[in-house]
Amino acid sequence: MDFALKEEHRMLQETVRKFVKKECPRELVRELDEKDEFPRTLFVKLADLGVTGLTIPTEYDGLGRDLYGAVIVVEEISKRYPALGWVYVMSAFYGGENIAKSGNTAQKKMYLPRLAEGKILFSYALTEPNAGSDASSAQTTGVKKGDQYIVNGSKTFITGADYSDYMITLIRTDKKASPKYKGLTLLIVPSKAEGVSMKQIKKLGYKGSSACEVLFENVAVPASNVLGGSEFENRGWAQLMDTLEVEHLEVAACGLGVAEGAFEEAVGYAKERQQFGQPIGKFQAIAHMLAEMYTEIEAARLIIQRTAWLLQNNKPSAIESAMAKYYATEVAKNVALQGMQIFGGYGYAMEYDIQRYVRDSLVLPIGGGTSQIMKNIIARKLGL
């Protein structure tokens, strides 16, 4: 068993790490914190490293499906700015993978080449006001109208929707269908097409990348946009299933990195910070929360380098990316709160970036499936 990075992972983990260092300064993330501002500009400089295209069959483009490589531009650009790493998962997992998976041949000579350059993204819109967590009870309706599905509805939630080109849309095409995930369809929906508005819903961190509410009043959307072609009508809820591991994947790197980071940021202060004539990492309370706190985030990136082997090499991993979704995504919560600790006062204030580590985090454990959903498939799988 060989836990070395392969050479080209690890030239990949060094180009994303120069990038940060030199693109993601600390003043300008903590600026762009504070205006909730979308990284456009950022984005378009890590596109121009090729890594969207990680998710992308070379014969569309890309560089050939690549999850633990794209797992870790993921890791590497969460450790110092998450908002930036949540818009590269929109390119490379809702739009990449989701397309390279799903899509039939039309979708994906028309969106991949244009996924692995950066041009476009994706939103992933499934969440309704009253459907969370039960997804399978989205109302959100397309009503088949000759070569078009005229689409009603709401989404909340959803990611990005106002910065993206595309949202992959869960809706409602059977409503006599039973069980009733057997009347759902995936649809590509342009999010600028007439009837679809948005807003943005003010929260408590990744500023940068939006939750938006989603209106959809009589939007028209080809028939050709179901996804992966027009005998996925009503086969939504299983392409849905085929791709949710990923997501759990994607967004458990997500909480390696945001640990990673907190992390880095608790051990500097504690090797600079001065109490009773001495460093605090010196005294025992100190020394010993680091210990539990690296401990975690490295049992945490091994589950997520299985999972990404499991998935890379399409074996079953349906256990193994719910615990990486929720052991990595609450170890980035509990490890932000003890550095916080760590920090004492100054944790609680604006100028360290320690407390956005702690808002970034706080949102892993729900979004992309609560750890509590996460913990329910777990129990399933074992027979619970």
Ligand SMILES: Cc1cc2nc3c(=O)[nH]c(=O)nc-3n(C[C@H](O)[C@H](O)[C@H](O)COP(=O)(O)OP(=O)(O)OC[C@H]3O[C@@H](n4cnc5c(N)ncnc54)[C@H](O)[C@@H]3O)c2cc1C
Given for the second form:
Amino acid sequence: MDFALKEEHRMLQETVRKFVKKECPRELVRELDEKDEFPRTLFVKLADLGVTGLTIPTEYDGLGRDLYGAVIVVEEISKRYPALGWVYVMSAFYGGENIAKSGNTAQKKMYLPRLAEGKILFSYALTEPNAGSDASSAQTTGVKKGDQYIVNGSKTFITGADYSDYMITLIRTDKKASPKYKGLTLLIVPSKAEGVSMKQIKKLGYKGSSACEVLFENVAVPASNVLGGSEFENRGWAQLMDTLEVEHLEVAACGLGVAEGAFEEAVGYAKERQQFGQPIGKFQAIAHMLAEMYTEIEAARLIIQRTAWLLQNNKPSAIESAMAKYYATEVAKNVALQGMQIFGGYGYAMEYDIQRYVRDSLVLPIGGGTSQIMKNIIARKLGL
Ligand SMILES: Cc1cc2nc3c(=O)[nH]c(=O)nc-3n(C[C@H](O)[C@H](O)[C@H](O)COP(=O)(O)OP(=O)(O)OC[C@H]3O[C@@H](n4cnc5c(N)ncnc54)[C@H](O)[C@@H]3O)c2cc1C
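Go ahead and give the structure of the form predicted in complex with the ligand, now that the form predicted alone is out.
And the full complex, kicking off with our chain again.
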């Protein structure tokens, strides 16, 4: 068993670290967080590194599928600027991984080279006002008329829908199907199609990465846009299940990055801040908090590494990916909150970054499947 990073991953990590240091200085991230602005310029610069090709086969101009490489990118960016990490997820995972895994040849040719170049972004539209954890209850309909689907309904909390080019959208194409998940289809809907309208939802954190309500009013979408081709009509749920484990992995990687970023803030402060004539990190209470935080982070890293290895090698990983998502995102929340405690009153002041890590961390145990749903998956796999 070799726990050392492969040389190519070490170099990738170094490249992304240099990028973050140069292009995402703390002051800029603070400013962008306050403005709540989509960091397009930064994403373009990130794409110039070539990392948007890490989930895309070489025949479509990518670097070949390297899930752990993509995880390193998400982690390193999320340490400093989680919202940019999520934009990368839209490119490499919502787009690259999904199309490479489930798209047909025409779709791969159409989207993958542009995704590899970072020229287009995908969002992933599953959640509806009445179908969150229970996504298979989706009510947005697609009615076939000739060679088109007419889509009506609404989605909510869709990350980056407003700046995405395409939305992989879960629609109901057979209302009578039993069980209900057998009547669902994944459709690639152009985000600017006629009849699509959006509104941003105001939220607590991940500023710069939007969450949108999306309304579909008689949106005509070519039937050829069914993910994988027309033979995948009513087979969307199975396609979704096929990519779910990677989705859990990518959110876990966001959690790892956020936890590490918050930890670095907290440990730095504990070494500097003096009370009772010594750095607060010398008090056992604070030192033990930091020791626990560090241990949790390293444990999360191991589960993530193992999950990425399983997925990269096409091995069963439902339980590992659910554990990675559950554990790493809860660690992010714990570490950020403990970090805030270590900062004392200053942790609550907007001029220190630890509050941003708290705000950003809180969504991670919710988005992409809640911690409760992850525990349900784990328990089910344990035969409970
Ligand atoms: C910032 C943000 C970005 C998001 N981005 C996207 C996106 O890009 N695409 C997308 O499709 N969705 C997105 N989501 C939606 C997210 O995936 C859902 O919020 C999440 O799946 C939970 O659904 P819900 O909010 O409807 O909560 P509900 O499903 O109503 O759950 C409410 C509570 O009940 C619990 N619960 C529900 N069912 C069970 C059960 N069976 N067992 C135990 N507990 C249960 C939940 O864990 C939760 O605590 C995003 C959400 C946020 C906040």
